[in-house]
Every structure is written in structure tokens, then in C-alpha cells.
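The data below hold one chain only, encoded as C-alpha cells and taken in the form predicted alone.
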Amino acid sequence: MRGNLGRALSASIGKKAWMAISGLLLVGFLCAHLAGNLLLFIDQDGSAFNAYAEALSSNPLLPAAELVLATLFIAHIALGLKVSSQNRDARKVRYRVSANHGGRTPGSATMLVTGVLILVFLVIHLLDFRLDDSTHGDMAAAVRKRLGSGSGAWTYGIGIAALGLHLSHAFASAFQTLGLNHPKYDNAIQLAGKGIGVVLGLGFLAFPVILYFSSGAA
């Protein structure tokens, strides 16, 4: 049993369906963490975000959820690693000319780039909100300062934009991965999974645009 799970991990299928699946996990928590982040836009003094971000901190589960969240984040992007690095390895040789095999598209041609592009932007998120101790006070005055700035609009602008490009081709790339996709039902995947990079890219890309535009650096 042992034997045949270290096998499967260690295919290139195998690998591809962890990430898949991790890949998926943490579309989930990116919905909820929109969700939660939205309430900064409640109200003008940030008391309905910063109840929210109080109870978070304050939950006794929350170093645990800490440490799923991390190891999905670390094994889906060494598995990307790994992965890309078969890849290239079982092309010894490559096309002359760049031709747009299997409906190409820009999300799935960036893939590793989107990928390091988040994996930086990730370390500078919780630097900025998870890591500095000065910002536990009013999340939301933190939030809004960093983001209000040129420089925090544009660092998470950039970021949010990889993110969006990265899911615009994951999540419908994760169903194939996982033999989930069928004929009939091929096209809505794939207009699911842009829908859904959309859908969070803009989401996510709300909070630097408004604060920056709000906060009278523009």
C-alpha cells in the first residue's frame, strides 16, 4: 500500500493530481478570503473588518488552519516546480515555431511565471499584514495605508493580476487533471475557470484600486 502511494507520488500523474487538488483547495479558501476582506468596504471607520480580523486572530484553530494553508501553498508550488522541470526534460527537442497546440492560451502558456509571480507576492502579503505586529491594532487603517500608497497599489495590482492569469487556466486545467472533464461539458469548465479568475482578479483587484483612488494619492 505504502509502496503503491510512494509510486503514485512520484509519477508525474501523480504529482499533477496533488496539485491539482491543492490547486482547488486553495481556490476555496481564496473565495472565502475575498469574502471576508469585502467587509472593509462596509462601513467608513473599518470596525466590521476589523471585528472580523479580530476574530480570526483570536481563534484558537487558527494556527492550525495556518499550517494546512501553508503546506497546500509550499507542495502546490513545488509540485508545479517538479512538474514543469519533467516537462522540459521530456522535450529534448523543441519546436521551431510556437504553434497554438490544444487551444494555447495566455493563462496556460504563464503558468510558471503567474506561479513565482504569486509565490513573491504571497511573502510580501504577510510580511505586510501577518508578520508586522503594528498592523494588529486597526487591520482595516493598515490595509488602506498600504494599499492607499502608490507603491502598495502597484506591488498588489501586479500581484492580483498574476493571480487572476493563474486561475483563468487552473481551475479548468485542474478537472482534466483529475479526469473530471467530459465532452459535453468541456466548454463550461473552461468558461467556469475564466469566469472564476475574473471573477477573484477583479475582486481582489478592487481593494488597490479603490484605496489608492480614495485616499487622494492618484
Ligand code: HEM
The other form holds:
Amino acid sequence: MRGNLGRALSASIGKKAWMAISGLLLVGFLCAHLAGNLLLFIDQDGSAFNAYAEALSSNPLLPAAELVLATLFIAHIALGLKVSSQNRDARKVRYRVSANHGGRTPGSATMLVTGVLILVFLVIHLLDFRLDDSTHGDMAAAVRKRLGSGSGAWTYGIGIAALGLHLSHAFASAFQTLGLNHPKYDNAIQLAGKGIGVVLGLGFLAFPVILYFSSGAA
Amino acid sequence: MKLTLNIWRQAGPESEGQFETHALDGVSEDMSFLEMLDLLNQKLVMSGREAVAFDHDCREGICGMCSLVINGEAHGPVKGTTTCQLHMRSFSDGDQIVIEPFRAAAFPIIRDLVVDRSSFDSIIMAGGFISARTGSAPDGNAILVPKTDSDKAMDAAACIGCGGCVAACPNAAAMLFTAAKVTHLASLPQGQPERQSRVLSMVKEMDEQGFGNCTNERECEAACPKEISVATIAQMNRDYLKAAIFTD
Ligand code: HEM
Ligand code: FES
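Would you generate the structure of this protein in the form predicted together with the named molecule, following the form predicted alone above?
Zooming out: every chain and molecule, the one shown earlier first.
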């Protein structure tokens, strides 16, 4: 059989491979995003963070980077919804009792739910800081104001918690999907996946928590 | 012991099904799960009612005919055990047991607890064999197979094709079954000539039969009565992507 690349890569394993690649690249983005954000805690007046925000927004390559990022998100989300709907169709009548056989985790069982929560959060997040021109100038102050408010802290807290849970399954799952797994290092990958969920989850969660409790709103 | 059974009854593929409750007394803990159902059927038939239809053949864990989802678990609560090898000592007096057929769009119900698993046959027919001419049976040691490879092939070949992986999978995916067959043949020299076309066409058939996509939840591995490892799925994914990208 002549390998038809397009057909093969749109089949089940192909779709999953695209999800895994886009997902892993998004994890890479998140790491860079967190590292940049942490500049907010480096000084009191937010000048380091503002300088970083300014450098980003004045970089002529930013639109290209944003286009790549948007493509990754859209591809991942579109495939995630497609895969989930096919999976729903694959079992039309549900079990009356369905027990965990020992493989499912809270993260793995909720991928679609956490994915949709992340999507909602992403839209809010973009409206807050990317599409609102009034934040430009003193971004640090805008972040402190938004995340320091009760509603902001809750919104970001929930969005980030969903992200952490998504990642607790996603990272290791992506390796398995790409065939990059073997009993020799399966445990290590599983552990790294949980670790990434915890590090990125707690790392981002630090912002709403710290900003809320230091804002005087608490 | 005395049990309360909630059993799925469905007269035919197109009929509406429903759960039926039966109280069953006189169950011995030494009975297998299927013998317990035999006892129920005997009582039903004696009282002029229809026996519950369920699949079985060898009753020794090797043929892959028995099925059933018992209290939400494919092949019941004991690890590495087919329904026919499950014994009633795993239950207690007074237990309520919910018995459902394997549920998947690709496994339509024929009657009661019996499902049609011929979609698995279609996957095998798409490439789960070796058709390259190999001549007559070679001398025992004519084709040398490293011990690690033959072990790997044997572990994968332990799959009895029961469909428990599909039943247990939250997405009704057939990845563990297909991966076991692909890995079995990919681990042996005789499987090499068709290794790439095999994985491509078996996966294509698996999709066409309407099985779900794998989300790596590993419920299949946990439920598999032969304890086939999801390492076979990683191997199949690897082979598939390589074949999709690099075959001529
Ligand atoms: C920063 C955001 C996100 C990251 C880093 C991410 C990462 C990942 C990764 C690595 C996987 C595993 C893929 C695999 O097993 O092959 C995954 C699975 C999944 N993602 Fe995301 N994701 C993100 C956002 C989203 C969003 C917004 C949605 C949808 C609305 C979504 C829906 C899904 C679904 C449904 C799965 C499960 C499918 C599966 O396991 O096959 N994700 N994600
Ligand atoms: S009846 Fe043969 S495996 Fe259970």
C-alpha cells in the first residue's frame, strides 16, 4: 500500500499526533510565558516586568509569533473537539455502572472539560491584557489591579487550575501518542508529566494568590 | 450465597433493551461467574422463561469468547482474569451485581449480553497476518530470533481478542487489540516485509469500524485479562507514524 501521507495523518493516530505536537509546543510556550511573568515579582515598581512587556510588544517579529501561537491553539482545539466527538459516537449507549479499572486519573478523565475551561479562560485573558489598549504603558499595574480583585483572582485561579489538571495528563500522554515511550522510561515520563502540571500550575497560580492577598482586597 | 442480579436483556439487535432484576439463591463460591449464570438460566428455563444469552466457549481463559461488564468492569473485578475464570468467591453474600454487555458502536448487541465482535475480524483481515511466501516450515534454528524479541512477540500474542480493552476504554477504542497484533508481528523477522503496510491498513480498518481515538487513559491495560501492556500502543504509534511519513 502506498503511504498516503495526508490520509494517514488525518486518521485516528494522525490526529492524535498533531494534538500531541501542538500541545507540546504550547507547553513550551507556557514555560516561556511563566518565566517572563515571574519578572513581576523581581522588583516593587514593576519596571522589570514593564520593560519585558514593552520589549515583547515592540518586537517586529511579535505578529509572526502570535500567528504561530494562534495556529497551534486553533489546531489543538479543533482536533480536541473532533476527537472527543468521535469518541462520544464510538459508544452510543453508556454503561449503567462504570468503574475505574485502574488507569484513569482525575486529569485524564476531564481533558475535554479542562480544555474548554482553558479556552474560556484564554479568551478572558486575551481581552484583559492583549486586546485592552488601556493596559499598555503600565502593564504591571494592570496585572496587579486585575488579579488583585476578587473576581480576577477567582477567574485566573480556576483557569489555571484547569490548565494544571489538563497538563497532569497531557504531557505524558503526548509522548505515548507520538510513540516516544517504552517501559524503560515510562515511569520517568509519567512523573515528569505530573511534575510539569504541578510546576506550571503552581507557578501561574502564584500570581492570583499573591496579588490578591497583597492587594488589600482580602 | 444469595445474590441480586441486574442483567441487561435485549431481544434482538433492533429491540429496546432494559435491565431485569433476578434474585439468585444457592450460589456456591466455587462456581465460576458463567456457572452462576448457568444456574440462573436453569431456573429461568425451568420456570418457562427465556435464558439469558451470553457468550462463552473454552471457559478456561484462552478463547476470548466470554465478555460482560460486571459492576462497571470489563471481565469483572479480578485483575488479569477473564469472566469465565472469575469465581464467585470474589463476591459476597447479599451482593448486588450489575451485568451489562460490552458497549461500543463497533460491537452491536445481538441479544442480551451477546455482542458482535466481527469488527475485530475485519481488523485482522486488513493485515494481521503474514502473506509473504516463507516456504515450508524452516528448521528450528534456521531463523534466529533474539530472546528479547521472541518474549515481546509472545507477550503481545497473548491477546485473545476478547474486546475487553474496547469495553473498558472510555472512548471505546480498539488500540490495545490492534497494537497487540501489530507488535506481535513487528517483533518477528517473518513480520518485517509487510510491517509498514500492515500497520497502515490495520489502523485504517480500525477507524472505519467506528472505534474511538485513544486518549491514553490506560483503562484497557488495567482491564485486559491477558495484561497486554500499553507499550504495544506506543510501538504501534511509532510504527504507524514512521510508515505514514516514510513509506514510498
Ligand atoms: C495551553 C493550553 C493547552 C495545552 C498546553 C494543551 C496540551 C495538551 C496535550 C499535550 C495533550 C495530549 C495530546 C496527546 O495525548 O496526544 C492534550 C490533550 C487534549 N487537549 Fe489540550 N492543551 C491545551 C489547551 C486545550 C484546549 C483549549 C482544549 C479544548 C477546548 C484542549 C483539548 C484537549 C483535549 C480534548 C485533549 C484530550 C484528547 C486526548 O488526550 O487525546 N486543550 N492537550
Ligand atoms: S470462555 Fe474462552 S476465554 Fe472465557
